[in-house]
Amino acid sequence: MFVESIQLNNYRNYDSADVTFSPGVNIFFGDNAQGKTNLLEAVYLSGTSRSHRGSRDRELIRFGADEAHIRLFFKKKDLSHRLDFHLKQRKAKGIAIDGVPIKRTSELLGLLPIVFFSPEDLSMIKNGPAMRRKFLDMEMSQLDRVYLQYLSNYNRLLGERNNLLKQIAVFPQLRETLDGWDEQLIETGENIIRKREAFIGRIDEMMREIHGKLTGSQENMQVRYEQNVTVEAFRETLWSRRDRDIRTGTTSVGPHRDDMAFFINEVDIRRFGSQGQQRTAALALKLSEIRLIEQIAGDKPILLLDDVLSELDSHRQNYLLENISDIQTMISCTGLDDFVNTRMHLDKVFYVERGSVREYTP
């Protein structure tokens, strides 16, 4: 699976772009704030509906423009396919899969799959467990139609119940209406929690793998699920906060407080690990992902690196490029000079400037 080809319309500081990829590797290198980074979200966007910033629509429109489009047309088991985006400022978006409008965007979830990988990645292991709970649901909302279902169905049961614990604060009498929306949450909630427990499973066997080559096994790594609450718990929990729900206004257990530990020789690093140790965690993380895209979808990803080679010291860069050499990949940089003294052929480069992209010969 590769990407052929992206058109681009008052996309960010595009005004229009056309840019034809190589299945190998594309590197596109240029000063900062020239339109590398919008580029490959304009990729990822394609792949997932959303921003990897968390932009919202009318974010990503051409400062003066009423709407964007993007054309993306990548080619799957022989098969080509293309996808249409217009971004709208005051609509929600429009999504057409080989000219077929779509109504939900999970219908597009999964068509593409793409890893994504950038230098706040680099902090995921020690930021806040709000970042990895959004690595796990967008990973494995790629690879599974249910879960994204679960996901969707407990996000909407969650709004729900706290609008209606703010309402019994005010009046009470609504508060036996709660039942019926607990036991809805509490099925979904606990499908989810099961899907996440068997995907870190798998995550944490890859990881040691790919973390003992990283540091030639003196460190052992190992990946635990935090649930905040078990299947067994979840119901009795529940019920057992609803006067402390009723007076915070919010659902104070369940999956969406879920988090993931990262520990080396028993020692959790997302508190104590040193900064080596948590990129070296998050670099293998992101390498697993790659693993089980693989695996479970039945082909390779599309990976796109924002810059990232840069924050990274020479072992671990060689050590991601090496494994990466059978995928397709798109990296921003700023300079050649990495990738033409050493170690990597390039497929295509691109000089990007001022939102305008053209082919370089190094």
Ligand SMILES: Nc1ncnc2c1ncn2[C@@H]1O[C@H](COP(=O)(O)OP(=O)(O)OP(=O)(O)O)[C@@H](O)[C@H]1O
Given for the second form:
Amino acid sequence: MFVESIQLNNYRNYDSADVTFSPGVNIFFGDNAQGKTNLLEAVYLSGTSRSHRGSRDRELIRFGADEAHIRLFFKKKDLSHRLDFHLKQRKAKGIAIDGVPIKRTSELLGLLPIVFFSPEDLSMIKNGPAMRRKFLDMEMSQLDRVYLQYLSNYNRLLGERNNLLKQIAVFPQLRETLDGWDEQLIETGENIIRKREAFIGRIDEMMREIHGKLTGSQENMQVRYEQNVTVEAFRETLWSRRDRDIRTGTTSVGPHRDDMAFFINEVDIRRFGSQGQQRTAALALKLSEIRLIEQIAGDKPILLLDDVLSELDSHRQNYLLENISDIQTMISCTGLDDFVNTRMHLDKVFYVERGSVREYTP
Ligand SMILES: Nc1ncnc2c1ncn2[C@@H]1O[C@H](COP(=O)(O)OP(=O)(O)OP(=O)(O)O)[C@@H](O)[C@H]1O
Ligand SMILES: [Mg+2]
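Now show me the form predicted together with this ligand; what you just gave was the form predicted alone.
To see the whole picture, the full complex is given below, headed by that same chain.
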């Protein structure tokens, strides 16, 4: 599977652009603030319907323009497909697959799996749990529409429960209405916990193998699901915390407080790992993500590496590049120096300057 080309109109700092990719390694180089990340962002958005930076649609529209368009052609199992995105200032974006408009963005997920790797991802292990939960949710949603459904239901129920908690603090007679919400929250939450359990089990296996190769097997890597509450205890704990939740106006128990824990030789490296251990684990996690998508979806994802190569030492750089030689990759960087010492074959090199992309021949 690979992206054949992308066309941008009034997207970020692009007036109009048309880029034809190689199915192998594509390099985008240029000075700061020229549009490299913006281009990768547009590819990411085509697969996931969102910006990897979490920007709103209207922020993606070129300053001063009313709307933006992205058109992307990709090949999957030898068939060509087209995706169209129409971003608007005040309305939800329009999306069409092969010319047919879709009603829900969830219809898009899984069609064009994408893995985005940025320098921030290298801090995933040492940062707080929110980033790891987001990673988990994004990955699982790309692979499993049912999970995405559970997740959006859960988040909606959680928001409604929290609103109700605040109302109960003022109108205690509303207290009984919590029962109905709690039942729904528990049911959906349990589904999420079960799915996370299974998925993290697979990450653990995959990561152990990759991490072993990365470090020459000296360390024993483990990923564990750190549940805020188990399926068995969810109902009772939610019930017993009810008074406290009403006082604080928030739900203090449930999978929205989950985390993933990373251990090396039984030491929790979120807190006690060295920088290098944390970054190596993050790299192994990203590589696991690629292989898991391949296993579960039966397709190789597209890999976007935004400015990440210069953050890795040459050993890890080489390991990464050797392990992605079979998938389409788009790499952004400020210069080509990083590649001098790698054995990597660069299929296509582009120079990005002030919102224009042109093929570069040295
Ligand atoms: N909606 C928008 N309209 C016009 N320009 C925008 C918009 N959003 C962002 N930009 C501009 O796009 C420019 C390029 O941003 P981008 O993040 O792609 O740079 P980059 O080439 O990745 O640079 P770096 O090497 O620093 O990461 C920035 O100067 C930014 O101000
Ligand atoms: Mg950038």
